[in-house]
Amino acid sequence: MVVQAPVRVRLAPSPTGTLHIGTARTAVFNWLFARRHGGSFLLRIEDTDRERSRQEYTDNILEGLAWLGLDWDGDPVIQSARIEQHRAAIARLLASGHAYRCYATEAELTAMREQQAAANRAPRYDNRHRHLTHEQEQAFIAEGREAVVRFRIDDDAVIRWDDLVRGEMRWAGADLGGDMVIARRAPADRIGDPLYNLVVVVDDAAMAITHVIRGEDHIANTAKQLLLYEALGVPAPVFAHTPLILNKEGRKLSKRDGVTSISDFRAMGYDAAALANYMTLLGWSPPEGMGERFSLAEAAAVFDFERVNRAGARFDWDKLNWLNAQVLHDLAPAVLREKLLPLWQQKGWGASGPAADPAWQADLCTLLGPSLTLLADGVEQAEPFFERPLADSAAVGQLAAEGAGAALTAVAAALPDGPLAPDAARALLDGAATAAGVKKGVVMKSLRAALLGSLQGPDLLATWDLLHRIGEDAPRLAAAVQSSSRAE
């Protein structure tokens, strides 16, 4: 595929909700394409839905894109600030005869749709006010009727374009639902609020967008918008319609499927690099030999639309979890600590005392890192290092077992004041087993139960060393010995 520079693409989300994974995947493809060709990735906030648009959603969208590493060029364009340019374009279309005022009332339009449904016909506007005379128009105005502005769509028109994903596309004007509304109802001497298809065309032209990359659910809009580009006398961009993200049943992923917001994925403990990596794979196949793990920069170096699939991309939680685990496992302990520390501090952990030592926290990350799938796992698994745990049933049973109390008493008696090196720890365990007259396995299981409140967990010697360094092993051993004594 030959791409002429300069490439200018845009993401144009509506701030009527949080950043959805479908919008974020569209952002990824736009960003990859722009960076591959040394172009610009622009943002436009399409906030013309005044009732549903919220600043908090705009903030969420911008924060989500930044968290994913999708940096944009320049300041975001705010669509509502350009309403006069949109109205000026509509005025030109009215003056050129490409648009007209339609005075049909909502009651008349409802009756029309009911008649079409009764006749088993698809709903469409019947263009009834396309050819109003001046006298008819004045009569409607005298009645106090307000008018929408409609754009003429000839039934015999054939709209064609070469789609970067789907190849040659053809759309019949007769299939577009009749003349489309491009401005809401308003008095005859005014132009009402401009609507989506019109404002998108005007803004993309003003921003000199060269490629529009968006989901396949916009294909019908593309056909309408190409007619508007032609009527306004501005060049149309190249289009690429990407596959939808589907759930496991093959339907479009929606809120009914659970988590779909980027902020929710973040709260669940997914890493930005892993989620961006996974979204790239939702509809794009990397070149042979590249594998499925890569950074955004690595994907941008080879991204093209010839490897974007036409079929829908099924969301696979198992693959996302695998990718997230691989990313977390590869993080340096200090980097993993930076990601986990805010989560720990939300729990009140690691802000003061011996456990606030960055070196100690990094060593804790070294211990826990290989077992993490989500960052949230690093909170759950770190809990017994910051808070004295309640023993589960298996640990209670172990502490009540014959010889457990004697073994832990021997361990506690031999604890050094200084560091507990691995060789010294092994020797201490051997000595405790001899002193208590039990097998070493009894000592180790009892020690794990005393330190972690469970017989499951990370490497025992590393766990013991971490707790010893903050002075937490001795009180836990003392409490476990008391528990063993009561059981006897």
Contents of the next structure:
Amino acid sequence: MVVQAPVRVRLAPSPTGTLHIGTARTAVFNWLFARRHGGSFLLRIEDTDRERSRQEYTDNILEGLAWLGLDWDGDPVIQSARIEQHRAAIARLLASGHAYRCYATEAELTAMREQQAAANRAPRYDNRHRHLTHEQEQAFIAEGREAVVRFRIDDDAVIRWDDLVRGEMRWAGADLGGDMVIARRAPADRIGDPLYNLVVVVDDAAMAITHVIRGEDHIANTAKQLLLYEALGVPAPVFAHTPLILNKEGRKLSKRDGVTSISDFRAMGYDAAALANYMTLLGWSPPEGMGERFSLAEAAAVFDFERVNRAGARFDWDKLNWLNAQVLHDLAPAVLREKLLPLWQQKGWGASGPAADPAWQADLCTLLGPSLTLLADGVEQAEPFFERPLADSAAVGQLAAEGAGAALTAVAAALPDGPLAPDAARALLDGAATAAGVKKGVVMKSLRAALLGSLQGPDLLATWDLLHRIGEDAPRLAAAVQSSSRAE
Ligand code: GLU
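Same protein, different condition: the form predicted alone was shown, now please give the form predicted together with glutamic acid.
Once more the chain from above appears, this time first in line as the rest of the complex follows.
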């Protein structure tokens, strides 16, 4: 594919909700394309729906993009600040005859649609006010009617474009629902609030956007927008319509599918690199030999639309979890610690005392890292290192077993004051087994129950070493010895 430089693409989110996975995936494709071609990735906040737009959503969207590593160029364009340019474009279309005022009332339009439904026809505006005479307009105004502005869409218009994903696309003007409203109802001497299709075209042209990359749910809008480019006499960008993200059942992923906001994925403990990697795979196939794990920068080096599928992309939690686990397993302990520390601190852990030692925390990360799928697992699994655990029933059972108390008493008596080297620890366990007259396995299981309150957990000697270094093994052993003597 030959791409004309310089590439300028944009993401145009509406701040009427948090950053959705679909919008974020669109952002990923825009970003990859821009970076691949050394172009610009711009943002435009489409906040013209004044009732539903909120600053907190804009903040959430910008934060989410930044967290994912999708840096944008320049300040975001705020669409509502450009309303005069939008109105000026509508005025031009009115003056050139591409647009006109339509005075049909809501009641008349409803009656029209009911008739169409009764006759089994698709609902469309029947262009009834396209050719009003001056007298007819004056009569409507005298009645007190307000008008919308409509853009003429000729039934015999043929709209075609070469879509970077879908190839040649064709639409007939007759299939676009009749003349399109481009400004909301207002008194006839004014232009009401400009609407989506018009505004997008005016802004994309003003921002000199070269490629519009967005979800395939916008295909019909593209057909309408191409007519607007032509009428306004501005060159149209190239379009790429990306496949939708589907749920397990093959339907468009929606709020009902649970987690769909980037901030929710983040709160669940997904890593930004893994999520960005996963989103890149939602609709794009990496070239042979690249594998499925890569950074955004690696993908940007090879990204093109020839490898974007037309078919919808099914959301696959297992693959996302697999990628997330891979990313976490590869982190250096000190880096994993930096990611976990804020989560630990929310729990009040590791802020003071020996467990606040960065080296100790990094060693805890070395121990836990390989078993994490989500960052949040690093909170759950770290808990018994920061807080004394309550023994679960299996651990209580183990502590009540024959010889457990004697074995743990022997371990406790032999604890060194200084460091606990692995060889010394093993010898200590052997000695305790002999002293208590039990198998070494009983000593190990009892020790695990005493230290972690559970029979499950990470490597025992490494666990013990970490707890020993913060002086937590002795008190836990003492409590376990007491509990096993109560059981006798
Ligand atoms: N604000 C529109 C949306 O969120 C933008 C669509 C477009 O990219 O033109 O869907």
